[in-house]
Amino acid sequence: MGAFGRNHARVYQQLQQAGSVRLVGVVDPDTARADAIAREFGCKSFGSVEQMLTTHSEVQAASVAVPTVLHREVARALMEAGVDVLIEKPVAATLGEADELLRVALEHKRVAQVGHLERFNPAVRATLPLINRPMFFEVHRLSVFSPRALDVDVVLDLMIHDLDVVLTFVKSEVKEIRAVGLPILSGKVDIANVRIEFESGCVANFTASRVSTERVRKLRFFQAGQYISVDYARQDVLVCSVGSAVGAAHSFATDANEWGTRPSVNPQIQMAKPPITAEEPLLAEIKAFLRSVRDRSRPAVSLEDGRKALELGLAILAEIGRHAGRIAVGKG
């Protein structure tokens, strides 16, 4: 029941008030913390997963928001007990652990969704129908320093959100990775810059930092006739079109008539915004998870998706390690 675990409990309580789910309880070995959250959200508290499963066998679904190194242990125990799971990102600490979760989910016929939150961002959802063949991405995710989630490097803490989104947009295998990263305020990589080339020819540049003086969450990309800018934080999409792409931009801009299509400084370029329905991404994520639990359907972000993002993140960290070795980082 850390900061994000509490957010999950808050959303489940919100859905409970809507009558779609019942929040049974929260688990934390810090029982004082668990008791405080349980009082806040009107549920029971438990000091361990085992205690919860023994006391309340009716539990059907659970969010796993423990430190990454414990994802395998906790999610496996829940799935083996017949509980469907929403596992926070990254899905596991290693590919071997991710593969074990895949095996357990298949063996016990469990729904297992991975918490790649930005997939449920209304701006990302509005962008998906616009994708044709993206060729160049520029992605920035910057945060001020916080002791939260220092059990993993910035690549698996922050950048992995964007890796998952770009993998979803591009749908191509990775051809080459170039990366550099440095520890600044922790013992792990706190800032990283990555260049990925895909087999499709698309190139993506990523910058992630948890030691910035500002908070930035932006993704920009180019495809034939279009430049598209996604602001995750504002849940906003801007589309700049030229040539034949202008007609498509105008059609969805007409639907979003509060903004419309606008000419830019260059009259050959039209700017437009697709219609977006604002929604808290975590609420959308948990609602999608619960639909899969009820319908026994494939989750929106599967374990396989989570494994792909983890595999790419780990490959980036390996390349950062090789680069550090080449330039003798940390040597006197």
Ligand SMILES: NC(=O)c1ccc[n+]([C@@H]2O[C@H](COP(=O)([O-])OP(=O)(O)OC[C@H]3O[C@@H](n4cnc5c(N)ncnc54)[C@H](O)[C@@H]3O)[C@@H](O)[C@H]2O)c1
Second form
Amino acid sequence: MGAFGRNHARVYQQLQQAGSVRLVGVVDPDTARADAIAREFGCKSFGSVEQMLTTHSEVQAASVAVPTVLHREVARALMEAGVDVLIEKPVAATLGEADELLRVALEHKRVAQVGHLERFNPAVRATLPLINRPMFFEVHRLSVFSPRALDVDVVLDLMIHDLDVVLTFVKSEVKEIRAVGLPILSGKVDIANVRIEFESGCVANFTASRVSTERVRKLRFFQAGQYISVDYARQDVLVCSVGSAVGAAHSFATDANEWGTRPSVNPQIQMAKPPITAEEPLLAEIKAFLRSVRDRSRPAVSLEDGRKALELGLAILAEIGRHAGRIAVGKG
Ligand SMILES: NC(=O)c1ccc[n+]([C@@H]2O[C@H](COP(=O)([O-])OP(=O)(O)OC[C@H]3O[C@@H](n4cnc5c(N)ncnc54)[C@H](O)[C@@H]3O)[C@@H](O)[C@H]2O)c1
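Show the form predicted in complex with this ligand, please, because up to now only the form predicted alone has appeared in this conversation.
Whole complex next, starting from this chain.
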């Protein structure tokens, strides 16, 4: 029931009012905090998962919003007790822990979804059908400093959202990673810039910061004849398409020499905003989780998806470490 767990409780209570679920209780070893939130949302409070399960064996589903380093321990205990889980992102702190969660979910036949929230952002959902063959991404996720989620670096805390979205859009293996990152306020990497090249040739630049003076959450990309700009925060998508007459001239040529050899004409740029129905991403995420719990279907964001994003995040952190090492060597 930390900063984000409270949001989960709020959404479950909202769904309870709609009659689709019963919010049994909230858990936190900080019992004063658990009590306060239980009062706020009209449910019971518990000091541990074990305490909750002893008194309420009917619990079928739970959100796990503990610090990342505790995801494995808490999600494992729930799944072993027969409870389906929505595990906050990143799925775990290490690949070994993620693999353990995959094994436990399989063994106990549990639905386990990972909280990659932006997948449920209406702007991202409206962009998915527009994806053709993206070749270049520019992604920014900047937030102001707050002393939370400091158990992990900014790559696993914030950039992981964009890594998951770009992996979903690109569907190609990672070929090369270049990365730089610096600790500024927390002792872990607080700001990072990453360039990823995919086997498809697509290049994605990511910048994530938790020590910014402004809040920005934007993803922009180019594909044949199109520039698409996604503003996660405003739930807004802008599509700029080159008109059909000039579209051919701007489409991707298989022979690189063809670039620039075609006549340039006045580009006919059409701007469009796909219709988007605003919805709180967390509400959409929890509704999708509960649908999977009811019909025993594969969750929209699987443990495998969570592991893939984590694997990329950890590879980026290793590259940041190598870059830091090179700088130190240079200084010496
Ligand atoms: N999807 C998103 O956009 C998003 C946003 C913020 C945080 N998160 C994720 O949510 C998780 C929690 O983040 P936060 O910012 O709320 O952290 P937080 O530190 O504010 O809260 C964590 C809470 O977990 C409690 N806790 C510790 N051990 C526990 C246990 N064994 N059982 C039950 N509760 C326990 C702590 O007392 C604390 O209240 C992290 O994994 C984070 O990455 C996701």
